[in-house]
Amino acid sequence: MKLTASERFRRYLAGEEVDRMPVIEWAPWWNLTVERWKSDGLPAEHAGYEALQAYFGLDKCLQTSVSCKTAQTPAPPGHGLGIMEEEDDYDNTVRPTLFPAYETMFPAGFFDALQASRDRGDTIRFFTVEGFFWYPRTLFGIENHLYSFYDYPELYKRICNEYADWLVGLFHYVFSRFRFDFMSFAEDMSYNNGPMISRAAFDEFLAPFYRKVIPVIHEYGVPVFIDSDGDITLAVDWYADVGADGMFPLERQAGVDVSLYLDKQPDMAFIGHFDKMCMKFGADAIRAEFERILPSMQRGKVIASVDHQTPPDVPLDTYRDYVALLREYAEMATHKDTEISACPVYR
């Protein structure tokens, strides 16, 4: 069976027959890691993100990320700081700079180029926007954002509702021109000890807006993934309830266990979960980590990938060993006796 990268990804998530599991890196490599690899002998002409994927023989997985902010939107004065504090700031300073016209956001020929890459058959494309936890945080700043659920609840909801309305139009504009293989909402709502907000806060401040936009995405047959670092054990259920189809990257250092998620949310899919911290120890440690994940991979709902960006303590030759083993276990993932539950495929 000869499949394109796009076909393989979609069929794998749908529980259909495939030649192997997709072999991808969903995130760009850390620049310090690439610099390390160049000192290890990586040719400079292969150091770009797409070029590196080809160099290692991966299925290309390329992201298109957009924001509702414009060049006129104020920049935060420092890392983690906000650009507003209260409703007047939002109305007078921030709101007038947001929500660009959709046709101004993409260069001429952009969607034709995406289609050309799909026609070549070697590329998975995903589309990313900020989620309803992440986006208000960029306006309030990290600390004030967490206070905003109590100090400015109506403003928080208004911000998210206006953003959701803009996203609905964006999704119609984009997906009517090109059907991405999947899309992600950037959230990072969890840390090593779990979600940063309660279930009640999620249901009040985030869920209504996900329920507004996810059905629009599904109209176009595009699966929805949530990107959140940290321990997502509780959040998996929350996002499943608003219609998300999967999550990533499942950071092992936060104690996550994808087999548990498959048991409690059998309709969801997951990307990542390979412990990046073991890679520096070499091929035997890498193989042991794949052995840990393999039973979950064989259930057909897990695409194993580094659980975030490969650290710079991983030599180039060791990463080559990782890719070789990833390909080996990608073949093994399709040789399974367990019955699998297909991820929803929206037609």
Second form
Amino acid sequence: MKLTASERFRRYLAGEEVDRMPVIEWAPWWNLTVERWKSDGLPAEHAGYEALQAYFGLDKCLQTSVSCKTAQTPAPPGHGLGIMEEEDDYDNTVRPTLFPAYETMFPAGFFDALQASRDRGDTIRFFTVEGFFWYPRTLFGIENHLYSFYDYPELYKRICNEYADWLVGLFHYVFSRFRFDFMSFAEDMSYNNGPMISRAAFDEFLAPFYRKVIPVIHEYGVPVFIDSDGDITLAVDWYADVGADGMFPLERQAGVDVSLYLDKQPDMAFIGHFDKMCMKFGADAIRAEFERILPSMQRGKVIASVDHQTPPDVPLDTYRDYVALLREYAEMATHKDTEISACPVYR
Amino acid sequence: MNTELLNEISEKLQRGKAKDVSALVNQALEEGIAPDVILNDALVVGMNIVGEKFRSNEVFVPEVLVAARAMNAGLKILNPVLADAGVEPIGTAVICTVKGDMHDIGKNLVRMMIEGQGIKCVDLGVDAAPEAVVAAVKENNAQLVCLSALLTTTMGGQRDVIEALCEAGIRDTVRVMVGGAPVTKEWADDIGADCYTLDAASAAKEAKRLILEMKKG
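Since the structure above is the form predicted alone, I would like to see how the form predicted in complex with its partner chain looks, so please show that one next.
Full assembly next; the chain just shown is listed first.
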């Protein structure tokens, strides 16, 4: 079976037979890790994001990330701080700088270049925007965002509603020009003990807007992933209910167990879940971690990948061992012998 | 004593109604209820309930934050009255996110929950150098140091603080509690911390226990 990277990814999520699991890193590597690998002998010309993927022999997986903010949007005064101090700031100083015209957001020839890489067959492309938890947080600031559910509920909803309207237009504009292999909403709405907000808050403040935009994305056949660190055991059901096709990165350190998610959400796909913290212990520990995940890989649409980014305590040779083992175990997740349900987008 | 009023303060606190808590604390004082009774039987009780619900995923971070804000509104009124009456906090904690780490939401949650136990918190913020922690412990005669780290790359800063406390010769005068997403019990044991807890509510309980233990000698 000869498949392009794009075809393999789609078939894997559709529960169809594949030659192997996609072999990807969804996130760029930490600069500290790359620096360490350079000192371990990584040639500098291979140190870039795309070049590194080729160097290690991974399926190329490249991200296009966009925002509704512009160069005129105020910058936060410090890490985690917001760009609005008063409720009126949204209308007076922030909103006028948001929501650029779609045609100004992408350079000439951008979509043709994406299509060329699709035609070559070696690259998975994903499109990323901020989610309805993440985006208001960038306006309110981390702490005030959490207060905003109580202090500014109507403003929160208006912010999300206006953003959702803009996203609907964006998705039509982008996906009518190029069908990305998947898209992700950056959320980071969980920490190591679970989601930061309640189901009730999710239903009131986030769900209506996901229900507005996800059907538009699905119209184009693009699966939707939610990117949230932390323990997403509760949140996975919430996002399933609004139509998401999958989540990542399923951090082991937050206690995530993908086999439970396959039990309760068999239609969803999951990327990540390989415990990055074991990598420094070498090939035997890496193999043991793959053995842990393999039954889930064989049960469903689990694309094993580092459950965020490889830490800087992992030597270059050990990462090479990881990739070799990833490829070995990818061959064992072929969907050949098992009935696997398709992600919602393909139904 | 007007237990109904104390219960009402606790309930308003749990719902994050800061203005109501302020008004009711003033009313309780006017009715002659002792400030330490208002603190322990209304505010601390309310915050403990919030903590328990937080641990069991009945309430989430925003609910804890607004409850803690309501608690602080009550404390703002009570603190001067408590000081006049000679009621001291049960102890002092120095809390921070360690050097190189800019994440403060977890640290702030722990601080609020610890304050909810009647413990004075000296908050050094984020990116706190070991020497700043040592200085704050000395200056405030703290019994507890709470160290937060969100990243695997910064959690080593917790070890640095413990080493600095040792070098300054004050390690035995404080208990050290560590926490944060990448932190585990094994890590806490490895670096010589006294305590690791999984969540902010447990941290507050342990903080109280450790401080009382220290004071008992």
